[in-house]
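Let's start with one chain on its own, the form predicted on its own, as structure tokens.
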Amino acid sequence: MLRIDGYTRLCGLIGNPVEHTVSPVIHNTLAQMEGRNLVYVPFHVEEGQIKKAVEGAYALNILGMNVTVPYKREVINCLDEIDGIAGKIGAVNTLVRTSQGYKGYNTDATGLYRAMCSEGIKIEGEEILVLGAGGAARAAAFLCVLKGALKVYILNRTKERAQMVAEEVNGQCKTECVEGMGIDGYKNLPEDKKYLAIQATSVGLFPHTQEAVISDKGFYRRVHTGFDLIYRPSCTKFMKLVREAGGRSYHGLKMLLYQGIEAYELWNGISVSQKDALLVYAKMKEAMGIEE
């Protein structure tokens, strides 16, 4: 049973919008399972107010915060310290309270890795297609390089943006294995190869469920496994096209689960068991009406 008193610790999510987030299910379920006196709530932060929001959170003794769009890059300037991986990626999604301020972490990349591992997807030695060149795609590209991908192709509607992200990742990781291309750049790749594809754009997100950033079935015939970072709906157009072409496909709800679990672990100095993680995942699916 939830109790709120003078000893209750508060964590939360800052972003815009935050009204439809599933993150409270993760943290409040974990706190309840542990018997921890902690509550997690979302905070809608208007444009231009992120610095005040972080300062206010610290002044109010808030234990930790998650950060979502559009503030994952902007929040860096409000922090006392930043973790090495978050610094390389150039984005922060988790704030951990320290004696001087908040330290920023990026659990999106590590959450994605844990989600992919849980589905038996390997990155090491793979050639990978990353769709998009925004913050999520950048984190995915960094993850692929750090985990030993053979080659990473970033496909984006604006080729110059894809090339810029590729240069940033190559420079930070001291490699040359990342290449930026236009959205149809895959047509120049060998047709007999099969790739792991990570869908890191917002195309196909509810309510635009019949859209996919690439509709050409020739693309999907090259994909052995597709991982869509979107989790609403639970089967996106991208996922359907991968499956129709004979590949495996997965949505991003487990990424949300594990990035949240890693934040919870950082805030509380604990390790969440896989058994408890799966119990939380069941609660998340129940909250979203997913019956798979």
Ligand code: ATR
The other form holds:
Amino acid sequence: MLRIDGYTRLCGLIGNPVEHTVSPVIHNTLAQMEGRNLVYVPFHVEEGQIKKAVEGAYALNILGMNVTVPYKREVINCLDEIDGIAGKIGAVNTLVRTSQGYKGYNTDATGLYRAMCSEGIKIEGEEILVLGAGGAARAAAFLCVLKGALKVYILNRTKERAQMVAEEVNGQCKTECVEGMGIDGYKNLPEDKKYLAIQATSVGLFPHTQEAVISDKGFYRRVHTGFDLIYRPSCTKFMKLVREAGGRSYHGLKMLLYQGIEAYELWNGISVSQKDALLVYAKMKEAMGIEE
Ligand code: ATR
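Right, and the form predicted together with the ligand of this protein, after the form predicted on its own?
Following is the full complex, with the preceding chain placed first.
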């Protein structure tokens, strides 16, 4: 039974749209499992209202917020403080209440890292292909560099955007290991080398389940592991093509799980065990109608 009383703490999600989010399942399940008096609610915030929304949340004693599209950059102007990695990435998806205001974090990146670790995927010393140059790709490229990748190639339909992101990551991280290319830039890479590929474009997202950003088998022969940030559908065309070429592939639902778990941990000052994380994961899959 859901308990709401005068001691109930509130957390939530700010975005537009927020109607299809699975995040309430993550946080409300965790709170219930822990017996914590906390509820998590999505808030649909209209364009131009983000500052008021954050100030209002603070005034209402709200413990923490997640932030989603389209406010992950804009919300930075509404913070009292920003975590180092989130500041480098230039995007915030989690607000943690402090005595002065909110501190911003990026648990998309750390959640992706935790998801990859849980699947046994290594970043350190690896050569990595990041597909896309939007917000998700930027966070993935930063993470790869911060976790010691040897080389990161950003491949994007709009080559200039890939080059801009590469330049920015190199500049922020004082490295030269990131290179931006057009989407077929892989053709210039050695054919006998295998890479980890992170799919961070929106191509293949439901309902366009038969699309992949690259369909050339020559690309997939170069991939030992494919990680798609998309989780709807749970097996994307990109994942199928990686498997057909003999590689392993994963969808992005564990990234979603761990970005939520990391936020919950920050809000409540606790660590969630691996066992509990997997129980939450099962609840998410159930809520989304995913079987495997
Ligand atoms: P997000 O912030 O969620 O990553 P985004 O900023 O809209 O979203 O970025 C979407 C990414 O998918 C971009 O890299 C985009 O390529 P462009 O920079 O060339 O626009 C990529 N993308 C979207 N549709 C695509 C398509 N049909 N073919 C190839 N790439 C596509």
